[in-house]
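In the form predicted alone, a lone chain appears below as structure tokens.
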Amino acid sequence: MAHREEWKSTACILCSTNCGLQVQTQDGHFTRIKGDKTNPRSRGYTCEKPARLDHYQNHADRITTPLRRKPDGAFEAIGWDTAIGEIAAKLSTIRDTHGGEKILYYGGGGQGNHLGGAYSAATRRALGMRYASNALAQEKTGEFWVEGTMFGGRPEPDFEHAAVAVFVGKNPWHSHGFERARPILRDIARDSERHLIVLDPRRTETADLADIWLQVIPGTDAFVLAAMLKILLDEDRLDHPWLATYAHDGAELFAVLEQVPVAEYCARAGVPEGDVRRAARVIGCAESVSVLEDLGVEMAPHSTLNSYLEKLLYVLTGNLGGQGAMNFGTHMGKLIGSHRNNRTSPVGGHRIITGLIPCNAIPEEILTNHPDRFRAIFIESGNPVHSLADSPRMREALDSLECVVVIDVAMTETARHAHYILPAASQYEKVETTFFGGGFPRHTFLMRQPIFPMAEGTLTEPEIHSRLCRALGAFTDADLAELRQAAEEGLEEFGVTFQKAMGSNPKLAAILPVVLYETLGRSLGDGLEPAALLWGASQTLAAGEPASVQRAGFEGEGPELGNAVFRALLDHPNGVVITSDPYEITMERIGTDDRKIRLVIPELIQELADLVDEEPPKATDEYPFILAAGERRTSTANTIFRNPGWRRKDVDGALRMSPGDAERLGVEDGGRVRITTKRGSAETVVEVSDTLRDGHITLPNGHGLEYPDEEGNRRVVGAPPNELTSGEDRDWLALTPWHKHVRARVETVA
């Protein structure tokens, strides 16, 4: 009988949903991958993309030794001790000369790689680093700011039970964003008593399922959302008793909405007024509504205003708190920083939201003679040269710095501009997790355990940060001796000793993650050391939400309850429900000072009022097309898939355009064109698609990476979108780039 490989539980790392997977492996490769039916969140669901995960685990750009840049720009291999020692010396010199705040931290976790970012807090404190950024700061910070201002928290949708599902600039068929997206979308579409509403300029796979699709002209979402709110107000479909109980007075908001000319706004957005009115009425009359926005409106004109108006759709109709509506769940760890600060970036004075400097501000915070400019950057699990707006400007910024350190698994576009590259274990060679929301009313958390041995020459990020902290003099073995002894005696004894040590020794408290790693982590067993930080997160969760944890089936109180959660994470590599809540708890979790929703956001009320006199953003004679730079497709994922061989469709990343535009340009399917914007140009093939309006073109995300072909020659496959985008075109408040609204010119080429 043939030997049957053991199935192991893990999770997908290609989007924020992190569906549970069952995998078989052999000789360092994935051999079989399927959805994990025992995962309490995804319940066996997965899309088609994780089937190709071996292209992440095994690829030609893997780095397996520390690298140092030589004066001629080439890299040389060095040992770990040399790399750690030199990096610690260079960064501490910058700290001592200019201040630790002159070192910027960028990254801290991809779609499934968050523990490294959590452990980085120790290195950052040891160096006195104050400023950070990551990809969220070019996508979601405007929305985070709105949610923090209105609610003091981040609501989650309950599409599984929603009578009405609304998607604004989002195509969950491909981008997901909630568990079991495709089955849930199909269930809604098949049920004549439920409704699916989509606002999107392209007829997406989700729009194909919708009973109301509002095909807005690119960049005009704010006009449609404002019109829908005016219709709700005119037809008195607001939940007045609910608002009187849970919200502040909205008179100033309502006065502005009264001035909205519905018919005119619909005309500006290019959508039939009757469809907009129907959508508003469906929302206003529904028993429950869940709403989700995404990059289609967050990376477009009126970005932060769009987030505000979208949230007013469910707030004014009382769809916060309840089955099928929006709710506040619990959180394991802290993915998003506080919005309650008045901090600004050191050079440009730009608003810092949830602890993140806007990505678009990074080059201007470097390329200046200002005394407070950044002089070094520490980049972890991020590729800003490829993923942020205006790649040429980002390359220039990195090349001007005194020290660039990159931690990554691959030789990325960003790593090529580093002074030091530290090779990390892959996401399937170490303990990892994510701190994305886990669902409501049940919060599922999954701590992935290693599937493969670590590649020789690599280290986990927690180990890297521990070595850096030691080299920086942040701790010695003598400092940790008592805690190490307590860890060997069990979680209970360790917890008591740890609390005493943190209270009495500020030096250790400052590097808490590394202290946990070096003490409790070492006692967990080989390969499980990074899980130590989750003990601290479990204790924090149990202390803050004890009733929720107990409703999930855990027993005990205080530290005993936290220990029970931590042991469950270790024992359930397929995920475990760690909290369970009744729907009514949502209103108790409103996090504003007085526990009431703020309907009026002064910074955005004026922008809303000014729409009346604003012409919709349009193309120009020089640039007659509006390009969406970064569209989700079945053939795209995040760029940890460097090998283009994983794609079975759309290998070259075609530019989609309407049949009318293709005919006018004289180009057919598969023909080549040059796209030109004010920032740059790129060549690609064309896909003629009737899903688009005339004048609207789209490029996929995930393309434009340099990778060796079969002969070993490095070449770029597909157009890199951010060679075309500009950091100047951005939201005024959050500085979110307008990747989905780039003026462009298209010309045929031979």
Ligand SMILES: Nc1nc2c(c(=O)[nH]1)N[C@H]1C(S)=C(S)[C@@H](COP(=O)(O)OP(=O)(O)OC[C@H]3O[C@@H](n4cnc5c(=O)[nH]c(N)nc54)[C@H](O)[C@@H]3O)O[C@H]1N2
The other form holds:
Amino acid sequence: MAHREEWKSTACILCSTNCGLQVQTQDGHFTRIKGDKTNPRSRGYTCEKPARLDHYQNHADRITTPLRRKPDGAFEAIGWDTAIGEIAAKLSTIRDTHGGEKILYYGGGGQGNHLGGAYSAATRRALGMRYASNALAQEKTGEFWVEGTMFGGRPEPDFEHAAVAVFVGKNPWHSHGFERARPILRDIARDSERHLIVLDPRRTETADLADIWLQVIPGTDAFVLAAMLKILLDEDRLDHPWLATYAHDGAELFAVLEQVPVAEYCARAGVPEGDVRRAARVIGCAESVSVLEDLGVEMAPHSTLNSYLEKLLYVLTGNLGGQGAMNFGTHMGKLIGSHRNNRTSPVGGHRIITGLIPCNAIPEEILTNHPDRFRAIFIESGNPVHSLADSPRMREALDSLECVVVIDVAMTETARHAHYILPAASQYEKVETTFFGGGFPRHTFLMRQPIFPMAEGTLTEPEIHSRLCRALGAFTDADLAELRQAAEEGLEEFGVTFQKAMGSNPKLAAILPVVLYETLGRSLGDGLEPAALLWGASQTLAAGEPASVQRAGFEGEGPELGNAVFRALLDHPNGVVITSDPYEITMERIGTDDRKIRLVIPELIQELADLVDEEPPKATDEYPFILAAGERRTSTANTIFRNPGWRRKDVDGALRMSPGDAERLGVEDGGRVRITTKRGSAETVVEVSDTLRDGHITLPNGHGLEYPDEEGNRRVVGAPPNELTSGEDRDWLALTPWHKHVRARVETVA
Ligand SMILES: Nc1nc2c(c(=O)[nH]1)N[C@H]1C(S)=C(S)[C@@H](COP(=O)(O)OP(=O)(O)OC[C@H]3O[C@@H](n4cnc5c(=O)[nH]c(N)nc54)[C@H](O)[C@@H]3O)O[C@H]1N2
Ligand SMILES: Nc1nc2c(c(=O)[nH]1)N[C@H]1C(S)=C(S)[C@@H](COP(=O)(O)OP(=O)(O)OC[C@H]3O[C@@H](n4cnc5c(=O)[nH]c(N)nc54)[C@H](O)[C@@H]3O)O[C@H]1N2
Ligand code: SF4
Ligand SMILES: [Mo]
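Since the structure above is the form predicted alone, I would like to see how the form predicted in complex with this ligand looks, so please show that one next.
Let us now look at the entire complex, which starts with that chain.
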């Protein structure tokens, strides 16, 4: 009988959708990859990208030994014990001299991994670190702040059932952001009863499918959204009884909206007034509406205001709670911190939103003589030198710090600036998961198990954090003896002992994740240790939402119910439906103090009113183009793949430009150009594309990484977008960068 390879269930790590995969492997390589039909959420769907995943697992930039930077800048290999010992010593010296809050934590997870970040909580407590940031604080924090203020929670769309789907600065055909995006988009487009509305200056693949495509002039969404709201008001399409029940009075907002000159705002945004009226009417009359915004408005002028106006579209029309509308789901572990938080950054006094310092503030909080400046940074699973605005300034900031520690799988642009680099096992060599949205009304959670043995010389992040905590003196084996004993006796016994220990021993409670890892984790079996934290998350979920968990088919109550969820996660690496909810529950999950929606956000009402006096964006002679720096394409996946050879198309990461602009510049498809902004310049090839307006150019994200070519020479392929961006062009409230709105000039090169 022919030998048949075993298929193993896992998930794609290339975007936040985390589609279920089935894979076969041989000799450390993926040999076959297909969508997992048994995954309850993705149901067999994948896009084209995971077929290339072997380029993540195997590449020339993988690091497999801890590295220490020598005074001459070169790295030397050191042992793990040396690395852990020296890092613990350096960071505790900084803590003892200046205070642990002078050590900034950055990262904690990418598109497919979050357990490292969750375990880092122990190391952070052990060192007294108080401040953190990650990539969410350069895209989603404005939106989080609005959602926190209005709802005290984060609603999620239900496009599968929505009568009307609205995308604001979002191209789900390529970027996804919800499960099975392409079939769902096609279904909506095909169904004459349903509508797809897209606000995007480029005729994207999603816009091509739309019933109504509003081709806004870049940066003018606030005008279109305000006009749509005013039309809803004029035509009295608000859901008054619903608003009276669930929302606070909106008089102050309505008074400002009353003043919106619809025709003029449409003209400023460059969209036909008739189309805007039709879009507003379709939304106002719909059975159900789901809306999703993304970088096109978050990384553009009026970022946080855009988020507010976008939410008002569905709230004023009563599209919160219900099939096809926006709903509040359950959470397995927390990805984001509390919405209620009045802290600010230590130097600049910038708002900390959901526990995160704005990414754009990081260099300012370092490059200063201010006594409260950061003196060290601990970076895990993030590549801020490449991914945050103004790469040169980020390099300068890192180089000025007393200690930079990086945990990564690869030698990255950021790792090159570290004093210590700790090599992590890859996301297919360890237990991992994400805490990204799990879906509503059925919430699917997937805990992956190792597909490959760990690369020699690497450790998992949970193990690294455990070793650091031990070296910092946060625990000893004696502290854990009783818990270890209990773990051997089973989950029930462990639960009781754990509860007692957390209540009576603050020293252990402070490093809870590592305690779970070292006790329950060690009892789960080789390689499964990191799963221990999900036992805690399962218990929290079962305690907080017992009825939702029971509706998903789990039996028992209290700790027994949590144990049932945890066992299911261990047994089903293809994903588990952990909660199931009726749509009505959404209104019970409004998390504001008095459980009512706030329609008025005073901080943003003034900005809305001031739009009236805003000059439309004007091109200048020096910088005639608006560059969208970082477009999602079939050939991009953040910086998860380092080998440019993963790309079949658009290998050089072309600058897209309209035919008219190309002709004026005298450049043809495939021709080379230099892009220059006030901050820097980069060379690339041109793709002439009739999807763009004149004056609007786009560059892909994730390009411009250094990687060895066939002769072993390190080469940068494509343009690194953040050599061109600046940290000062940003939202006033959330400090999100205007990456979609970078003024630029383009010149041909020979
Ligand atoms: N293939 C692929 N998918 C990905 C990723 C990836 O790297 N590659 N990254 C993932 C990540 S981290 C994220 S955050 C998401 C981002 O997902 P998206 O936000 O959907 O991705 P982008 O292509 O950056 O931007 C969306 C759209 O904004 C439009 N836009 C530009 N300027 C404006 C404007 O002024 N107004 C409006 N309304 N639109 C504008 C662009 O034309 C573009 O179509 O994608 C995720 N998915
Ligand atoms: N100009 C411009 N800049 C942008 C964007 C844009 O549109 N334009 N998009 C922004 C957005 S929305 C985002 S989300 C960010 C993304 O930027 P980052 O947050 O920097 O995320 P990734 O590129 O996904 O890189 C994650 C890092 O994790 C590492 N890694 C992979 N697996 C593991 C693992 O198992 N353990 C550890 N420890 N590390 C691992 C990778 O090698 C990589 O260094 O980029 C942002 N930057
Ligand atoms: S949609 Fe995202 S998670 Fe799904 S297969 Fe494509 S890249 Fe992977
Ligand atoms: Mo992102």
